[in-house]
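Shown next as structure tokens: one chain only, the form predicted on its own.
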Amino acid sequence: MDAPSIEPFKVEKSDGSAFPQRLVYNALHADYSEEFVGLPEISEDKAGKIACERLLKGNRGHWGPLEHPSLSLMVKADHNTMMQLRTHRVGCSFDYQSMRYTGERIRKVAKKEIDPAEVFYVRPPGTYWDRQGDKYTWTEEQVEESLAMCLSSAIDYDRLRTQGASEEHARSVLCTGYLQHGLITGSLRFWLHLCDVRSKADAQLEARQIMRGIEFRVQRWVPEIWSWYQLNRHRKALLAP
């Protein structure tokens, strides 16, 4: 699995338990063992691979043992799409970009240092579908559109800093487009179930996108579970557990 390209977007790992899959296979055991379980001498993939077959097999839904290891990771999209990943919490949490204290770039636009699709995002030119299935063309002319909008928003949350209102005020006149970035740390359980979430078809254009890179890094982490999750759930619809 190669690193998606999925610019403007980013997810880059910061953090993360260092022998994740032996984690689950040891609370696997912790469950079931009448003796006390100490350190499992096991390697990783196969702790992974033993994980699959007596815990997950069969979407039996005891994901309980997943929610041991941890994982953070490093993500930018836009704020729209920020905050669709932090609807669904399960395990989890966030340190989101904070508009009441970096709102510098806004201003930036607002001056043309900056030009505003380094900072605020728009969907490219191209076909889409909205939720009722229903076909439509968004032009370039559209486009420029838009961010010529993003930048009369900067421009207005200028002038109000310039009055003196404070950032989380001034915030109010923005387009919700920005580009933001923010840490999510979260248990293996989580991951996948966001994955199960916001993986799907019908889940917006720009989470699918940012999933990629969210896959990319979990599958890279517990590659023998990632495996068996991508056969049995990905992108299936299934309810998360």
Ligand SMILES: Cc1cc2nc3c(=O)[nH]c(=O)nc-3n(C[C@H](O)[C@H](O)[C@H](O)COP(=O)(O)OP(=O)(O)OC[C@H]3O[C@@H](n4cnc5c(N)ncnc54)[C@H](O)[C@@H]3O)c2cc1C
Given for the second form:
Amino acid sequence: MDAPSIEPFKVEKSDGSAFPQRLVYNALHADYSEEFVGLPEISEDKAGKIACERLLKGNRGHWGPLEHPSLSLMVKADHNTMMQLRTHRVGCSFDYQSMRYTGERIRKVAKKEIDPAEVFYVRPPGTYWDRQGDKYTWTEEQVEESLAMCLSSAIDYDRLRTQGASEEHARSVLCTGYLQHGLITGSLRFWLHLCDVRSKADAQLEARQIMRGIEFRVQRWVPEIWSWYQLNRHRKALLAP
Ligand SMILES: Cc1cc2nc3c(=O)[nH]c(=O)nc-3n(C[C@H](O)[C@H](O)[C@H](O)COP(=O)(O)OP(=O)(O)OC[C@H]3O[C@@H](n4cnc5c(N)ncnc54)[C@H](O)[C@@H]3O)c2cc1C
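For comparison with the form predicted on its own, provide the form predicted in complex with this ligand.
Expanding to the full complex; the earlier chain stays at the top.
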């Protein structure tokens, strides 16, 4: 299966446990085994199926063994969505582009060397819902208007930088929809927890978009465990473990 198109967002694998499902299997054996547990001779897919059968089936809540495998993803999304991901604290670590050390792309927008849409995210035209459940139309013209506001903030940023302000000082005048990247490392348990709380059908558009990219990477990494997850928990708004 090809990676889903989530442009202008992006999710790429940076690193990860090479045999994550075998590691989960190893952990569950440490729990149940009388003898010292060595490296198991078992295929990745078989280990994944056994992990589902013995740990996850029936939502038994035996999630501890899922904390051993680790996956690192390089993620790119608008600043607001990146901040929402960063509210998570357990089983994960974040290194984000903080805009204290970078800002050249913003200055290039100000100088009209690159298009504002390459650096700032604005929702595509369409029909959206407000918090009261009422529909509203978001037009192409409004998208262009928002991008013009982003350009204007880039011009203000560039002016401050020219006056000698540092990156960390000038960043405060930017529209918050600027695109930002960051490396997120988490345990398998963390990634599934993230899917529980951020992939819900009623989650905001941007959260759903970035989660499609994340889900694709998790699925490729732990296919058997993902199959169980998808059938039993995915988008079911269950209480997160
Ligand atoms: C739809 C939605 C809207 C949100 N709106 C806002 C908002 O308006 N403002 C805002 O500030 N935040 C908001 N958040 C963030 C939310 O409040 C959580 O802080 C965030 O989602 C982290 O998730 P988590 O609590 O599952 O923690 P994680 O860090 O992902 O932890 C995983 C699990 O570990 C356990 N855990 C973690 N920390 C503790 C602890 N200290 N004590 C006991 N158990 C713990 C819990 O079981 C938790 O579910 C929102 C989140 C969602 C999903």
